[in-house]
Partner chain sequence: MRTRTPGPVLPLDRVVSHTLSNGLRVRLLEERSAPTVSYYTFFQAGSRNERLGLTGISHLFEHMMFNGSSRYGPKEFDRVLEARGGTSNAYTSNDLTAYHDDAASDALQTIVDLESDRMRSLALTPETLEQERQVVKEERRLRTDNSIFGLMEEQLEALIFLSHPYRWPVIGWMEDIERITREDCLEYFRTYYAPGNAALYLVGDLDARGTLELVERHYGEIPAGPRPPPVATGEPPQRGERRAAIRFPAQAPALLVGWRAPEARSPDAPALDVLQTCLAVGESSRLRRRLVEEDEVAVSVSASYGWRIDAGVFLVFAEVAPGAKLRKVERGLEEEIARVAEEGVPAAELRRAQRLLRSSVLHELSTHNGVAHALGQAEALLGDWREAGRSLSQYEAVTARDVRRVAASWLDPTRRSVVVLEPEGAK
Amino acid sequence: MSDRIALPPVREERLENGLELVLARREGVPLCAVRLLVRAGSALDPDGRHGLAHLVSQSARRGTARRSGREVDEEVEGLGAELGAGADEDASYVGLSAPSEFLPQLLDVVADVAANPVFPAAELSRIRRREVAGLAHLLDEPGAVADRAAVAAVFGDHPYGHPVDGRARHLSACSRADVTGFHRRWFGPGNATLVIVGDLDLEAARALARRKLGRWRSAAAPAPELPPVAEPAREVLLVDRPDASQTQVRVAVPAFPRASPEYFPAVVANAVFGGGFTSRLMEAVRVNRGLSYGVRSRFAASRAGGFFYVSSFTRNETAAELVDVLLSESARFREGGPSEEELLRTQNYLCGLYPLALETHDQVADKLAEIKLYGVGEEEVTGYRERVRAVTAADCQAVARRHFPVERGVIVAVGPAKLLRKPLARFGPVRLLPAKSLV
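Any chance of seeing just this one chain in the form predicted on its own?
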C-alpha cells in the first residue's frame, strides 16, 4: 500500500493584476471553501503600532464601499456561511465556506472585504476597545504571559518579536489613518493568493474568480523579505507574580524557517521528545518525578525563521528542578537521539494522524494556502508519510544538536520573584520583566 497522499487536481495561474489563483476540484461533498491570503502580517507592523495588522484584519469586514458591516453579516449568514478573518506573523486571511452553488456570492463578499474596506470610525473604535480589553485580561493568565515573554525574548527586535495581537498601548494609539494606511500600503493583488476548493467546475470557478477579483487594482508595495533571526544571549527572564502558587516555565531558542529542509527531521524529533502524551519529556517530568501534569515541546516555524520551545508549569518550590530536567533531557536527546523503537512508533503515529488534517474542503484550502505562503510545494503534502518515514535516528539527533536548548536559549519563569530569583540564577543572568510590558 502506497504512503502517498492524494491531493485533488490543482490548477494554478496568475491573473493580469498579479493575483495568484489556486483551484482544486474535490468531489463528493457539495461545498466549497474560499481562502484569500495577503502577505501582510504582524511582521509589517510599524514601530509603536504593534497589533496593527491584526486590527486591520478584524475591522475590514465592518463596512466596505458597497456594504455596511451589518449587511456583510446578513449576507454571509444568509448563505449559511461564517466569515473568518485574522492575521499571523506573515499574512492576513479572509475565509468562507458554503454550498458550492453560492460560490459567486462568496467570492463577491471576499473581494469586497479584502479590496474595499472603509473602516468606519465607530466600528474601528469599538473593535480597538474590545482588543485592548482582551489584552488586559491576559495578565490574569500566567501561561499566556509566559508565551508572550518567550516570543519577545527569542526574537528581540526582529519583526517577529512582538505578539500578533499587539500591545494595549500600541493598539490604543492606532488611528484610523494608521489602519487605512496599512491596508493601502500592503493589501493588493500582487501580494495575494486566492484558493478555492470544492465540488465545482474548475473552468467556471476560474472565470468567476477572474470576474470578481481580476479588476482589483492597488498601488500596494511588494511584501519585503525579512532578515534572519539573531541569537539571543542566554538569560533568565523572570515575570513577577507575587501571589502565584505555581510557576509557568518556558525554555526557548531560535530555529529554522518553515521552508527549511530540517522541517521533517524536526517534526519527528519533536514528537519523540515532547510532542505527545508518551513523549520523553512527559515520562521524565510527569511520570518519573511528578513535577507537573503537563509538558510539551514544539517547533514553531514562520517564513523568515522560527523557534523551538518547551513549556510546562510546576510548584514554585520545584521550578528550578523543572528547568534542570528540561535542560538535562534536551542534552540527553541531543547526545543519544531516539531509540529505534521510539522512532518507529512516532513515525507510525504521525503517518496515521496526518490524513485527518485533510478531511474537509476547509482543511485542504488551508493547506494549499500554507503551501503558497511558505513556498514548500505540494510534495510536502503528497509525500508527507514518505518523508516522515525517511527520517533516521541520526537525523533527529542532528536537528536536536542544532536546535535543542542546552547552553543556548532563554528561560522564562512567571511566578513570585522573591522565591524564584536565587534558585534560577544558576541557569543564567536573571532579568526582571514587568508583566505589563508584555501586553
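What's the form predicted in complex with its partner chain like, now that we've got the form predicted on its own?
Only one chain is given; partner chains and other molecules are left out.
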C-alpha cells in the first residue's frame, strides 16, 4: 500500500473578481459535485438575531432576479438534482450533485441563488414560520436537545455559542432588511470558493464557471476575526423530560481551532479513546457494563475554536454511573495514554480506511472545500498517513492532558430531573435548563 493518498489533479485559479475556483476531474459515476461556499456563517449573526445566516441560506433559494423559488426547485429537480443550502458557524453553502450532462444549467442556478437572491417578502415570512415550527419539533428529540445544550454551555456568549438554526424568538425578529443586509454585507466573490469535482472536462468547466460567476460583483467585506473561547465553569445542566425512560448524556469541554498543530494528535487520541467499535469508551460503557448501545467522543474544530465532547445515553437509573465511567476513563487516558498496541492498531485503522473518506465525488468536493475554508492545505490529505503515523503515545497523552474532561467541562443530562438531580449532584453544581430556552 502506497503511503501517499492520491487526490485527483486539482486545478485552482482566482478570478478577477476574487472568486476562488477549485476544479478536479475524477473517474467514476457520471455526476459532478458542486459546492459554493461563502465565508460567512452563524458566528456573524448579530445579537438578538440568532439564526440569521441560516435564514439567509434557506430563503436565498426562494427567488432570484431571474427565477421564482418554484422555478428554482423545478429546474433543479427536473434535471435530477436536489439543491442543498445551509450554514454552519463559519460559512454558508449552496451545493448539489449534478448529472454531468446538466452541469451548465445547474451551475447557472447555483450562481443565481448565491449572487442574485431577491428575498421575496411573502416567501421569507413563510420560511421564517417554517423554521420556527421546525424548532418546536426539535424539542421532541432528546439527543438533539442534549447537543444544543452542550454547545451553548461550552461556548457561552462566544459567537459559536448559539445554535446555527437559531432560536424561535430571534428568527421571528429577523426582518427582511436584516436578511438582505446580511447577504449584501457578506456574500461576495471575494469571500467565496466554488468547488466542482467529478466527471467533467476541466477546460470546459473552467470556462463555464467564468461565464456564470466571473461577472459577480459585490462590496462584501471579509469576516472579522473572532475572539478566543473562554473556559466555562464545571456544572451539571439538567433538561427535564419527566416521561423519558432513557437519559441522554454529554460531557463537553473547549478545545482548539481547526488549523492547529494539535489536529493530528487529537485525531489519533480520539480514535483510541472514543472513535470506533474497539475504543476505550465502547469497551468500558457497552462491552464491560452494558450501560448503553452507543458511546463516542469527538473533537469538533472550527475556525476560531473548537470543543471536545463525549456523547452517550443510558436508562435513567444508570445515568450517574455512565457519567462516572466517562470521567474516570478520561482520567485514566490522561494518566496513562494509549498502549503501544492500541496506538498501532488505531494508526492502521485510520490509515487503511482513509481512502473510504474520499471515495465519491461529493466526499472529495467537501474535503477540498474544507481545506480552503480552514486554510489547512492539501498536504493534510496527501500526507495523511505519514502524519497519523508520526503521532506518538506521548502526543496523545498531551492532547488528553489539555482537553479531556476530568475536572473541567460541562455535563449535560436530558431526562427526568426528579430522578437525576440527586445522583448527578456529585459531579458539580446542578442547574435546571428549561428546554424552551434552547430553541
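The term rigid core refers to the maximal set of C-alpha atoms that superpose within 1.5 Å between the two forms. Here the structure is a predicted model, which means the values were calculated and not measured. Residue numbers count along the first chain shown, from 1.
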So, superposing on the core, is the move of S97 at the CA at least 2 angstroms between these two forms? yes
Rigid core superposition, E407 Cα moves 2 angstroms or more between these two forms: no
**Asked** Using the core for the fit, does the CA position of R26 change by 2 Å or more between these two forms?
**Response** yes
Expressed in angstrom, the C-alpha movement of L79 between these two forms on a rigid core superposition is 4.3
